[in-house]
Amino acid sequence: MDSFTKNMVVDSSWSFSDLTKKETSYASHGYHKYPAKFIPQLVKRLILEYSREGDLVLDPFGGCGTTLVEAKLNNRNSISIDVNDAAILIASAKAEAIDPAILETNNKLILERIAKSNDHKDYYANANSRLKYWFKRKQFNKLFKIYNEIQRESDKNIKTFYNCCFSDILKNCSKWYSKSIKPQRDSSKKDVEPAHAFIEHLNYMTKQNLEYYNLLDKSINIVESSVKKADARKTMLPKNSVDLIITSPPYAISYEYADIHQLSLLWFGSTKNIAGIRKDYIGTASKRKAIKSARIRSTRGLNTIKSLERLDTGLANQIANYIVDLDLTFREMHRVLKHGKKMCIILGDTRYLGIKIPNTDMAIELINNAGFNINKVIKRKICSKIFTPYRDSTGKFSDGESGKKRRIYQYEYIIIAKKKLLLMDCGVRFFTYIYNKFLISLQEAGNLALWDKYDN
């Protein structure tokens, strides 16, 4: 069976290959490190092409809030949904531009409190065992002193801003290997002074907040953005309420986001056990139970599962669970999207144990089955996406510095799909068209009495 994307040519206009890291991190986009996030220029173009000012844009896999920020900058209402508390924190901080003068005043106050703090309590003694694994006692206690001062902040948006800043420095101040996105401890890593790290990143975020604040259209007061903790398979949003969906679902056999953000999740008390929350994530390796093939509405998905079963049954089951979960999310997207409106899915393929995982082809099948029409599929070269670009000979993620390795995720696809119009909707539109033509004809004939009667 041929791939839907076979022989597709790269559309260089969607690659944004000339952009620098600074250009893709403008405004609040660079507040926090986040793997595999799509660049804002890509989201902005989709927003401008497929929505109008005042429309409601949804990202059901909201991540760090790129869609949220771009929607706000372009005068669209928006909702970002995620199950990850770390993502919710980051997206919430990025979405709210704070008055620069107020922020500067608060910055001076909190830094003064941190400098003058006489808190010498040993917080490490009662810390979560996993946090003890990642932090040295001295580092942990210094961080906790900063954390305590942040929690004293009374302004909700500024407190979120500081918590985001704090979350970002946790990795640098821990034993986490600096060059790895995946959890990997470096026992020889040199200590980073927490207060210095916080001040440095706070200065950067403050500068970016100023840029974000100045870019926002102050004359538009009706634009709203919200970040919700919910499951993409069940968003709890009203039926037919969204004008545009832009999102990038997790790839099959990809990141364990609970693991990647474990420092923040553990520190802020979202969980005491990372393994316990993995099951909430789509595509997680924790879901490796057998699933009936009848529930898998993708022929290409079934073929992939059969190929993997010969090598790794657990992995095959994981792919099966991923397909079922992805199917549920597309059906939920269909439910909340208005008829005739667009959905933009950014997704790419990968390989594992020598077998191609056709995420894009599987998604196209599922999207069609969910009640969408595929308008177009765009192939773009990935140039500025933050991810681990190599797998080693076993199929595991690698830093690409040693051993046999192969680059992955070189291309991704933008699937533009439209929710089909119901026959009833088509009938209503046709009747409205004819009725308006009738009113115009009455006006042109000068029959204002009849026009006034039927227009009301």
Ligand SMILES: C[S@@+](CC[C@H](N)C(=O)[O-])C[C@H]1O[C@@H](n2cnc3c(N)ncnc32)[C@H](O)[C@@H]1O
Second form
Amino acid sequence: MDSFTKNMVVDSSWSFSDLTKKETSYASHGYHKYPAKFIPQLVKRLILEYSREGDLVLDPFGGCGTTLVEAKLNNRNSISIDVNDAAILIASAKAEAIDPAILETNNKLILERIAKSNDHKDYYANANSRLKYWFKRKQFNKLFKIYNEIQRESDKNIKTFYNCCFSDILKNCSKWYSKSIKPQRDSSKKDVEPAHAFIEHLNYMTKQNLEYYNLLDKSINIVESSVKKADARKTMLPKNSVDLIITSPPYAISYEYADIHQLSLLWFGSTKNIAGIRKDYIGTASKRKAIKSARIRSTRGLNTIKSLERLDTGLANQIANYIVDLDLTFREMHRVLKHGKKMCIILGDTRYLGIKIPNTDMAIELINNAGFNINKVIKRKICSKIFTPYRDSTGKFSDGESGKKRRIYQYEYIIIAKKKLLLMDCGVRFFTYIYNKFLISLQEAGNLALWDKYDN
Ligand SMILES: C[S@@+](CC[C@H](N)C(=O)[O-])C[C@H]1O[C@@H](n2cnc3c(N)ncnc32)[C@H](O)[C@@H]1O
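Could I have the structure of this protein in the form predicted in complex with the ligand, to go alongside the form predicted on its own above?
Let's see the whole complex now, leading with the same chain.
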């Protein structure tokens, strides 16, 4: 079977390769590090091309809320969904622009409280064992002092803003190897002073909040944005309610989002057991139930699974689960999207044990089967996504510095699909139309009969 994307050329106008890090982190976009987050300019272009002011834009794999912020800045209502509590915290902080004067006053107060605090309790003694693995006792207790002062903040938005700031500094203040997105301990890492890290990042976020506030101030409409913890496969949103979907699903066996965000998830008490929540995430490498081939509604997917089965049955099963999960998500997106409206999926292919995992081609097949027409596919070069784009010879992610490594994720694809009417919908619509016509003609006949009576 021919690949849909095989001979496609890059459309450089979608690569945004000339943008600096500062330009892609304007307003609230730079509040928190997040793997594989969107370039805001890419999302903005899709929003402007495929929706109108006042429309509702949904991102079912919302991550740190890039789509939500861009929708807000461009006068669109928006919903950002994710299963990850760390994503919910970050997106919630990024959504709200706080009155700069009020924020400045609160900043002074909280920093004073932190400086004056004489809390010398040993919080480390009763800490979660996984947190003990990541933090030194001294660092942990200093961080806890800051955390306690944040929880005393009474304004909900400001508290979320501080919690987001705190979440961002956790990695720096722990033994987490700084150059790695993946969990890796660096026992020779130098201590970072938590109070300094907090003040520095708070100053940065405060400056960015001002920029965001001023940008929003110029917008004409008041729009609503909401961040929801939910599963993209079952959003609980009403059917036919969304005007545009922009999203980037996780890649198959790429990132374990639960592991990557474990410091925040453990610290804020979302879970005590990271391994236990992995299964909720699409694309996870954790053990999942066996999938019958009849449930794989992608020929390319089935071929890939067959090739993988010869090398690693566990891996083949992970990909099978991934395909079923994507299928369920696209069906759910079809349910919530209004007829004739667009869904933009950003996805790239990957490789594992020398075998290409054609995520994009598989997604195109599934999207078609779910009741969409593919309008356009754009190939773009990945330039500034926070990615670890290397795997070593065993197939594991590597930092790209050592050993034999190969670069993956050089390109990705923007699939633009339009919701078509399913045959059943067409049938229901047709019969409703005929029935209404029939009622009108009955009414008219009744009125005529009445006139006839008067005439006589
Ligand atoms: C590629 S990232 C999206 C990043 C996002 N575009 C941004 O700019 O921040 C994929 C996201 O999917 C989320 N995710 C994984 N499984 C999910 C599920 N079943 N339902 C909803 N979100 C899920 C992950 O937590 C992660 O945040």
